[in-house]
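The chain below stands alone and is given in structure tokens; this is the form predicted on its own.
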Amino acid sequence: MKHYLKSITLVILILPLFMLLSCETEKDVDVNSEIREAEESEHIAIESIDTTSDKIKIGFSMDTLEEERWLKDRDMFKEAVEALGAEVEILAANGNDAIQILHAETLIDQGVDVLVVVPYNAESTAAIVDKARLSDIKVISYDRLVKNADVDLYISFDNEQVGEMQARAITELVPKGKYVYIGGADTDNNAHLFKKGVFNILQPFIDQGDITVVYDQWTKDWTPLNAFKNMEEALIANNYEIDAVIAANDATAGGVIEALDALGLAGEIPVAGQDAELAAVQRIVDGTQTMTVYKPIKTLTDTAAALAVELAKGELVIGDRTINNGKYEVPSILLEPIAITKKNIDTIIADGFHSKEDIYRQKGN
């Protein structure tokens, strides 16, 4: 039975939960340890949604706001909610998994009727799902699919046809060479997505022997600094002898492009990356990147905000297809994705994703 709290703001410390739970298994411990480790630099501030409203309560637990993306999804999303006459409590765990279960048990708590979730790993994510079940709330799997779980409704862009169009992109301009790809984090199970789409493009390269992919690594939690260092090994390993660079997305891809600056190469080895974010659109009009896909996230939050009110007031949902999570077919609403090469930016600025004047940095041009 869900908990209705009096709006107060809470300061959520983590040592008391540490101790309470401190007495179940290793692997508890070992999470309860990360929560601690978290709190012993920065308490996280936790301000409760009035749940003595009769609107509808949405909460939206994000992995984490350090991307361009993730901020435009937040923002929009909040929007979209409120638009629609419900509240939202957005919390972002910036990427650490014990602080997203935590944060989902605190939404939870407060009462939500439908719990939204962008996973940072998508196999322990089923842990807020279970919890969530336990009181009666609704689940939407947001962009990333929560594995082996029993989540209500997944809504998200078709992210193994992103991959496909990052290659198809790519072999257009190096149908024969030296491949280089650089993933995404093994723990979200879109890079594992935007990674068969890659290669169901480049397979039959593969085997013909006109492609080789000479490397091919995942990059820790997504940062650039590692996929920098990961470009960096790939170019050393290879002689610096490397025709093409497919990158899960565009701060990969930003990494990608400063290792391949260090050595005067930018601009010289097409590559691609995924989400559209400006400073990617910018090394595309420079020429450093080739392409990106852009996702309507607008179309997205809209839909999910919409989809979520609903399953709130009881109304029956159903996807436009099932998806296979691990555990049962996912009800499933993928949204189509389009690829940006410079050719195409102005359809960016036509949906006002980016303006003109930040892409071309006041240029006008």
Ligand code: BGC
The other form holds:
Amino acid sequence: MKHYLKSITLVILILPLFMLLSCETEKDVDVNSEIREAEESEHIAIESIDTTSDKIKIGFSMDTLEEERWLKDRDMFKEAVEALGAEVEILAANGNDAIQILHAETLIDQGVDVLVVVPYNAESTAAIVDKARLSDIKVISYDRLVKNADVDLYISFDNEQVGEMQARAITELVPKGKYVYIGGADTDNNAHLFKKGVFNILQPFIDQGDITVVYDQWTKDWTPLNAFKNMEEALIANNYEIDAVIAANDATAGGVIEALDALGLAGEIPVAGQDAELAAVQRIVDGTQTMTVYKPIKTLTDTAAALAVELAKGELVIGDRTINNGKYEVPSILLEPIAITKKNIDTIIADGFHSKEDIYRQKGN
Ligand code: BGC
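Switching forms now, from the form predicted on its own to the form predicted together with ligand BGC, please provide the structure.
Starting with the chain above, the whole complex follows.
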């Protein structure tokens, strides 16, 4: 039976590949080789969920597993869904729109009851939602909002508040001076919310003439390397005179701190990030990063899993507010983030997010 299911899945995966290959342009060649690479590196799971069981089936289409947090999201979501007696198929698209759409089609064809999506691209993922709706499958927008689409529910953290927490922590230390803002990926709605939050706090300082934002750029695909390049550019353009940096997440903060380190400036200039990644918390202990923002992933995964199962059972899920995604007011749930500095690292340890041993481990051990 398993082999039979596997063959069906392979056909589902391979058919669209043939269709794509038959009208190859240069871009298609790139996309197709990326899809092949992803298949080879097992980013496309061939193992299919058991379509004969009568368990509720949830499809989880993720953008990436690149940052540490997404591995927690993947594992904790699976655990939460299974604890509710349902099953889940998880596919991660490696930061590629075409692959994410293929994945969603695969999950829809497998007959999942609910599709949970972390969109790589806030706009183009609307196509996935439209396809799911055609098959009467409910869609949850997870952590990141899908724009201009009829998603049934959006569940995330209060991302504007994340940015506000970062800017509050840094303006307390540096109420006057030259600021650099290293944004996230322009394609991710969260990057815009984080930035909005930061500027909510910075604007009065800017208006008074106390703070000048001397550099403000998005970071393509959120990569530390692109953040490193942005930070180098910011330093050169400003004669190496920068007073504070706010980076949209810990991965980009890592790139920023490497660029500062190359000039012997790591630890000299306050830097904010968010995600409470282990490396970032270690940098806080070392004194090269000032703060991060902890988003309790388990609360997100547990809530999303419970609501996915409710939606699958046809229950009405209303959320605690609505958020306009450009098409309509999406029922939404926004969870509370927590600002973390050297003073309250214990909060993360108490929550079991990272162990004390890991945080205080000597580098290289
Ligand atoms: C998430 C962050 C994450 C970033 C890069 C954002 O949408 O909210 O937690 O660091 O994507 O993956």
